[in-house]
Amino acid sequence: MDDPSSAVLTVQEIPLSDDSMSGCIALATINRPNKLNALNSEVMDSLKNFCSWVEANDRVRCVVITGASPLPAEEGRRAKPNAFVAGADIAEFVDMDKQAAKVKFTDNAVEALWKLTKPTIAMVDGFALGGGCEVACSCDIRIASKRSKFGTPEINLGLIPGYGATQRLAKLIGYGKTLELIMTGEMISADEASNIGLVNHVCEVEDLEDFTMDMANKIASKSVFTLKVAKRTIKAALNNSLDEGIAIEAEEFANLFDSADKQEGVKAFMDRSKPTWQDK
């Protein structure tokens, strides 16, 4: 796939800002600014789209996702609101069976989002409400604006999420916050989610951008095969126990050792100089 970009979503290819190293930052942003950037079949498909042309291409050292910002508004009428992504599409939920959801909710873009090998940062400004906080949590990292807004009020509807939020949710903010966010189908701001673990960073609108790509940027030169490696290590703590995730540890730890980037880092802490990782 050449090109992953789409009517709903836009793909860019930000260059490194550090010249002397090649690849890029993958800045994938669902375009749907008259909708809150709900999600839709048409955005599933272009984001599963999108990863796998992530996991394919090796210039994409680390992935950025984030929502269009909102259309000027019409005259007279009220500017929509800022959203990372305000949730599903209820629209199509309308006549959808037990079959059709089951399909629909298993084999989607959140899960292929979440199973990325590479870095993944959710850029969040605005409201990611339901199937958006999902989305957010099912990227690694999850920076927001101060006016940014976190909630799963799918109980409103009768529903709890589908997308995976009644396990992600648990893992980052516990068992009883979760509980809270999903029986109460409250919103949350950035402030309280980066108290609870939710967020990472909470930044000023105009800096949310600037600062999110410098950590990508930072991330991004590092070399890509370790960081495949760390992030691998490091989801085994969400499905093993202790004993057997430290376990899972010193595996991955001791096979470092004969890749060539391991003796890439070590030479050029040595000598003070800067790596050029071969990624392998």
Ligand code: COA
The other form holds:
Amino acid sequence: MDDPSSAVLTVQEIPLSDDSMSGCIALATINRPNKLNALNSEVMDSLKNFCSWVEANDRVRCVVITGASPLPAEEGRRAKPNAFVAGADIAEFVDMDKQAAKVKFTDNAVEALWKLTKPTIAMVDGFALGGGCEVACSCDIRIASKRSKFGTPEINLGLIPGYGATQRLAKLIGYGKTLELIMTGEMISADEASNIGLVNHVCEVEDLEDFTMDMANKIASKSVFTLKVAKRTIKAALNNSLDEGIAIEAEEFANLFDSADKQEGVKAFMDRSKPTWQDK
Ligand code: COA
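Other form of same protein, the form predicted in complex with this ligand, not the form predicted on its own:
Full assembly next; the chain just shown is listed first.
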């Protein structure tokens, strides 16, 4: 498939730090810094295209999503703040009616991101509001700089979240905190986001990229095949009862015993060598 980069989404294939392994980490940067990387239709189309590319590209072992840094301030104007994504593009809401909203928000790019079978990390530096918080919640892991702020301010527009926060955020941080965030529309700091389980790790700004890429490399060094099984088994907990989930785990776990990478991983442990994954 063609290069998935566009004017509003820069995609880089970052080689793995372990150069004995082939493959890459796909780093996708949402690139509308003058609009705080707000999700307009072009960004959403690009993100969807990116997700298809990730699934089809065997080289990609892990995905990192981030937002572009602010451009230098224009003469006589203040610099724009740092943002991961400051939400859906509100300018597109002006003339949007119910029918148009249904089309735009059904089967959208945030769902595509959520459905990716490969591991995903959101690297957040700055505002992660509304749709930005929802993009982050659609990733498997969230890593934020100390100066980041999270929130779901849609209530201030007479709206509720439309990219999954009423459901996915609630699964992540619980019913009570989700109600508070959505009903007050208030922003919270990265440290508070970490305290309530919205963020996995908080870093100093200067450490954010190294910390995130270290984690991405760690994950990318595992079998992509086994990672996919782990991801879908853990996500089964969201849609099933405990007993059903345990039954799903038992099935997935047993199936792995016939996989090439279980043979490889166990053999490598016994031989005290490094496994060479076949991703199957
Ligand atoms: N949609 C469209 N444009 C947005 C945007 C969004 N969600 N968020 C920010 N922008 C634009 C602003 O209109 C402004 O554009 P301009 O310079 O061409 O006028 C630019 O990004 C910078 O934003 P600005 O508001 O000037 O920055 P600030 O530092 O004063 O405030 C925020 C930062 C994040 C507090 C503020 O931009 C904001 O509240 N954004 C909307 C957040 C939101 O409601 N998200 C949910 C949407 S459903």
